[in-house]
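Only one chain comes next, encoded as structure tokens, the form predicted alone.
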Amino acid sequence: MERQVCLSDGRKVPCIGQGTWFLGEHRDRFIREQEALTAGIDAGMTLLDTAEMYGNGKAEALIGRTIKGMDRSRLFLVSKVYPHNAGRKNIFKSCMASLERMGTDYLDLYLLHWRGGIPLSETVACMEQLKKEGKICRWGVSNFDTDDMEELWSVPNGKNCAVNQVLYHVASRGIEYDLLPWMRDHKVPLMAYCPLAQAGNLRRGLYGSPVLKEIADNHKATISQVLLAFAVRDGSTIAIPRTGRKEHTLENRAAAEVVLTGEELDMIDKEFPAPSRKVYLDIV
């Protein structure tokens, strides 16, 4: 995959990776999901995102089975720690458990899944310790709004945050008002989850939109590909769509080749306008 996003330490990652939310939870789908992830890796979607929360570790185990025997250096593995495990008492055990389930010695990126009761200063200190121990290469956060990011920047080593992962898609553009500009100013890449509005009522008629259908037809693409092209349009966003089917994985991969025109982006803005006031994070 040619289109990449550069992290603050210079590491480049594909602009479209693979999410694993709800994957690995059903034994009868395991092989199919494994094949979907493998197809994505082979096509250049080498960033795999998961979390200890997903299926209580089953998604991590699915990744572990999938990547067994692969060249680890080709992969960019991301997992997340529960907020209640993100302190000195549990984070080191949580990280080791994730590594064991995934069959790897280190994570390329470890995220705090959302804000909890443990002070950010403690979580950051633990993340930095995990880096020193070689268990993780870098760390970041998820579901952090602007005030959370400002607080993070105020704690020791908080500015080492590599990414912020939040929900973002055509019909959920709240972050464009203040969070996304803040992240751009501070050079924090966005990792967009649910870029295809996968979760239930979030779709809000996207797949029936005449505007999106017209744009998709312009590119001989699908509406899903247009949604992904929109998400990664700025060159600083990593989208992590989730699918358990090989054909959909390859469809997602092809979206990296879709570049929307200024006129098409104007059409999207008119149909799905960005907010003109503060909108708090959509969280699923």
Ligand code: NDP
The other form holds:
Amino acid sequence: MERQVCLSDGRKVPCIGQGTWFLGEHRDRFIREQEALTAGIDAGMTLLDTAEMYGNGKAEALIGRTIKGMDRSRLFLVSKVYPHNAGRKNIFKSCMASLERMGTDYLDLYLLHWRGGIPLSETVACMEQLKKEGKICRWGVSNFDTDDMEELWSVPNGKNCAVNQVLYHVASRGIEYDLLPWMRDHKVPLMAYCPLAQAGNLRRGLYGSPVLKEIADNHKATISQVLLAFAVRDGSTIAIPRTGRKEHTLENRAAAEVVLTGEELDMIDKEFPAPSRKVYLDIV
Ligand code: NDP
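Output the form predicted in complex with the ligand next; the form predicted alone has already been displayed.
Full complex below, order starting with the chain above.
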């Protein structure tokens, strides 16, 4: 994929990757989902996002089956640890279990799924230990708001955080007020989850929006592609749409070629305004 996001250590990743929440959970869809992920990888969507939580490890296992025999160095595998496992007692076991399910010996990125009761300093120390052991290449966080990021920056090695993965789509722009500027200032790329607002389920009427339709028509594109093009427009955001259908995977891949004009972004701003005050983080 031509459009890439550069992480702070210089590693480049495609600006559109593949999410896997709810995938791998139904036997009758397994092959179709595997084919969808494979088609994405073949087309350059080599970043795969998963978590130990997803289907209790079933999404990680689907990835394991999908990537078997592939050149591992082409892939960028992301998984997440539950907050209650993100301390000395469990994180090493959790990480090993994720690696086993995915059939790999390292993760490219390991995220704290959301903040829990374990002190950030302990989680960061464990993440650094996993890095030393070669089990992960880098680590990051998810569902962190600005105050969480500030706290993270105050703990030893907290600044080694590679990304923050949060909910972001055209109709949920709260992070643009202060979190996104903070992340830009501190050179922390955004991983945008639910970039399709779960096919519009998170915002009724999104896929029926005449404004998005007009923009889509301008590019002979679909509304999903406009949503993805919007999410990755700044060059430092990685969107991770999820689909279990090959045709949607390829459609999402092609969104990386859609570049919205200033005028189109103004139309979006009018219809789906960015906030003018602090809005707390949206989560699912
Ligand atoms: P998305 O916004 O990616 O939407 C997924 C839905 O969109 C599915 O129903 C899918 O259905 C549909 N879809 C995908 N592509 C298209 C298309 N081209 N046209 C029409 N419909 C489409 O929602 P997710 O919640 O899955 O978020 C994406 C990923 O982000 C997750 O899978 C997960 O990896 C990550 N995530 C992380 C969270 C965190 O706390 N860190 C929380 C939530 C998500 P179909 O299969 O039929 O294509």
